[in-house]
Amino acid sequence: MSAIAAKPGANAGSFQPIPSVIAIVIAIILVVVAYFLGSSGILAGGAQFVLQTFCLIILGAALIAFGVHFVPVGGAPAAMGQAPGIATGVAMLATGAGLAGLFGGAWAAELGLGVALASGAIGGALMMAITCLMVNISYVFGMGIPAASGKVLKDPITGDLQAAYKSQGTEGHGLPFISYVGGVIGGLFGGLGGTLIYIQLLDFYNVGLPALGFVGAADINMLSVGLAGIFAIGMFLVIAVLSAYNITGTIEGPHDPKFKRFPRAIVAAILASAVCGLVAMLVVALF
C-alpha cells in the first residue's frame, strides 16, 4: 500500500474540543494569578508588566508548537532513503534550530527587542536550511536517491510530478521542495518563538532582581543572562517534545495531513508556558 492510499490512518489525533477549552480556562486562570502576583507586588514591576511578560511568554510557546509542524522529520525510516525528511527525532532537530535561533536572538538582546526578535528568527531558519541542504546533498550525491514526496502527487510549490521519482516500497525520500521550504519556515517560527520567551524573561529578571536587594549592574544581568537562558532553553525542551508527541512519528512538512494537528499542539503549548512562565517568574520571588 502507498502512503498516499494510506491517508486515513493520518486522520488520527484531530482536535478534542472538550480537553481544549478545559486547557484554555486553566490557561486563563494562571494568567489571572500572575496579574494578581503583579498588582500584590510579589512579582515586581507592576500588574501591567506582569501581565504583558507572560501573555509574550505564551505567544512564543505558540510559535514554537506552531512552527515544530513545519519541519520535515523522516526519523529511522529516511535514513534508509524509504521517507522524506531529516533522519531524526521531532523534539531533537526542533530543539536544535529553536536553541540556534534562541542563541543568535539572545546574542542581539542588546540591540533592542525588534533586532534580537529578527536575529532569533533568521538564525533558526539559517540553521534548517544549511541542514536540509546538506541532508539533500547526501541523498542525491552520496546515495543516488532523487527527492519525492509520498503524501502528495505533486509538489505543492513547484508542481513537479512525485510518483515517478518515488521509489516502490516506500514512503518517498529525501526533501522535496515543499518540505525545504517548510524546514526554514519551521526553524523561522521556532528561533522567534525562542527569542521571544528569553527577551521577556531577561526583562522580568532585569527589573526583579534589583527590587530584591541585588546590586551591582554586571552581577544583576549576569544572573539575569543565566536565569533567562536556563528558563527559555527548558520550556523550549518542553514545547518541542509537546509537539513531537502530537506528531506521533514521521512528518514531511505543511503539506502533510498530520499538519492540520498543529491546533492541538498549540493548545498544550498555552497551558504549558502558562504553568513553566509563573514558575519561572517566581522564581524571582522566593529568592
Given for the second form:
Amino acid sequence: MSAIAAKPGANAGSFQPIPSVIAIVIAIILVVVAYFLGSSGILAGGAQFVLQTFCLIILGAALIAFGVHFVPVGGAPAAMGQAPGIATGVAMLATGAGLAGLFGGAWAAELGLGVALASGAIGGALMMAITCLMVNISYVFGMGIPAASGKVLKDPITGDLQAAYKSQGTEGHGLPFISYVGGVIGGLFGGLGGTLIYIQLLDFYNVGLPALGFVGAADINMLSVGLAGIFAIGMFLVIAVLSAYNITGTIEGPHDPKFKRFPRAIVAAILASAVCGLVAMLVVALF
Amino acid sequence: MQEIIIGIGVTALAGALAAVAGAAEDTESNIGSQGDPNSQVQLAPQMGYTHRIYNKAVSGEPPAYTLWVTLACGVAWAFLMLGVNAILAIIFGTVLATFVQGVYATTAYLGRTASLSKFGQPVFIDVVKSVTTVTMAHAFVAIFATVTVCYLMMTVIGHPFALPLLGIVWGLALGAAGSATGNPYYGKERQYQNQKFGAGVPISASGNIVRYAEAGQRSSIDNGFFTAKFGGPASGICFGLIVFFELWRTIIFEDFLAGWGAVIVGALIIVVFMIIDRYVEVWARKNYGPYTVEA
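Based on the form predicted alone presented above, generate the structure block for the form predicted in complex with the partner chain.
Shown next: the complete complex, the earlier chain at its head.
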C-alpha cells in the first residue's frame, strides 16, 4: 500500500472492535495475574487488597483518558489565531492540569480518600479555569480577537452564533464558553484520576514496604510518597500521550467531533495502565 | 493561628515568586522561540523567507521546564541533605540547570537551523553568541523562582512530596501556563505584525513572518522586548494565580468541614473565574462586533 492510500479516511478515529476486544482480554489476563500474585503472597496485603488496588489504578487511568478529550487544545495554529483552543500540546496541558490536581490530592491524602479525590479534582479544574481565562484575556485584550468556534454554528451552552465572529481565512480562535467549560471538566477528571492512582499506590506501598523488611514509619512513608508520586506522574504521562495520539493534534472540547473518539482512548488506557500498574506494584514484590 | 499567618505570608510570597517565574519563562521562550509559534520560524525558510530568528524548539516548553526545574530541585535537594545553606543550595541547583539550558539552546539552534540549509537558511554564529546568553539569564530567573516556590512548599507549608517531585509538578505547570497564555501573543501579535490587528492570521499567510526591524534584520531579543509588555506579565499572572489559589484555599480552609472546606472554596473560585471568562467573552463580542453579518 502506498503512503497516499494509507492516509486515514472518513472513519479515522472510529471504534475498532477487534483490537479493542484483544486489548480488554489482555487487560483481564493481567488482572487475573495480579489476583494470583496477591493470593500467592508475592504481593503483600492479600488477594482482595491487590485486586482492589489494581482495578482502581485502571479506573484512574480511564478517567484521565476520558478527561484529556475535554481539554481544548489548538497547538501551533492556535498560537497564530488560526484555530480555537489553547496554544500548546494536548499531553502537556492535560498533564500540567493533572499534576496540579495531584499536588492538591497528595496534600489532602491524610484527610481520607473522599477529600483527597475531591481536592485533586478541584486542583486540576482550578488550574485549567485560570489558564483558560488568561488565554481569553490574551486574545481579547492583547490581540483584539473575540472567541469563535470553527466546529459548531452555535455554542451549545450559551447559544451564541459562532460563524460571524470567525475572522477570514481561519478556523476560529480563542476559547468559546463551551471550550472553557470543557477545559475545566478535563482538569477535573485529570486531577481525579491522577489522585486516585496516587492514593492507591501510596496505600499499597505502605503495606508492601514493611513486608519487604523496611522499618520506621516515617522512613516508610517518605519512600511510599516518593514511589507513588513518581509512578502516578509516569502513568499520567503515558495515558495523556496515548490520548493525544487519539486526538491527533487539536480538539476544541466536548462539542468537537473528535470527542467521540474517547472510547478508543479509554480501551488503550485500560491496557496501558494494567501493564504500568503491574510494574509499579511489582516494585515491592516478595520474590 | 501563628501557623495560619505564616501560611498566608508564604502563600503570598509563593504567588509573587510564581508570577516572576511565569513572566521570565514566557520571555525566555519567546526570545528562544520555543513555543508553538516556532513552527512558523521553522517553516519560513521553506517558503523562501530566510531570517535571523533564534530557533530552539526541539521540545515543548512544559517538558523542557520540567527537566530544568527538576534538575535544579534535585541538585538543591542533594546540597540541602549535605547541610548547605538553603539559598546557596537553590542557587547551585539553578546554575547547573541554567548551564544545561544553555547547552540545550545552543545544540537545538544549531541542529534545527542546520536542517534548513537546503532552503538557503544560514546558521548565524553571532546569533548564537548574543541570544543564547539572554535566554540563559531569563531561564535562571524562571528556574530560581520556581525552585524557591517548591522549597517553600516542602519546608514551610509541609507538602509530602520531596523537592524533586515538586519540581516535576510545578516545572510542568509553569511551562503549560506560560505556553498557553504567552504563545498566541508571540505567534500572532509579534511574528505576524504585518497582518491585520484584531483578526487571526489567515492560513494562507503561514510562514511569512516579519523579518525586518526599524534598522536591519529583526533580532530575537527584540521579540522578548515586545512580548515582555503583555505576554510575559499575562503568563506571570496566570502561573502566579494558579500557585496562589492552590495554596491559599488549602491553608485557610482545610480545617473547615474536615477538609471539604478547601474543596468547596476551590469550586467557588472556579465558578468566579468562569463568570469572569463569560463576561470577557461577551464584552469582546459586543465591542469588537462580528467580522461578517450574523446569519
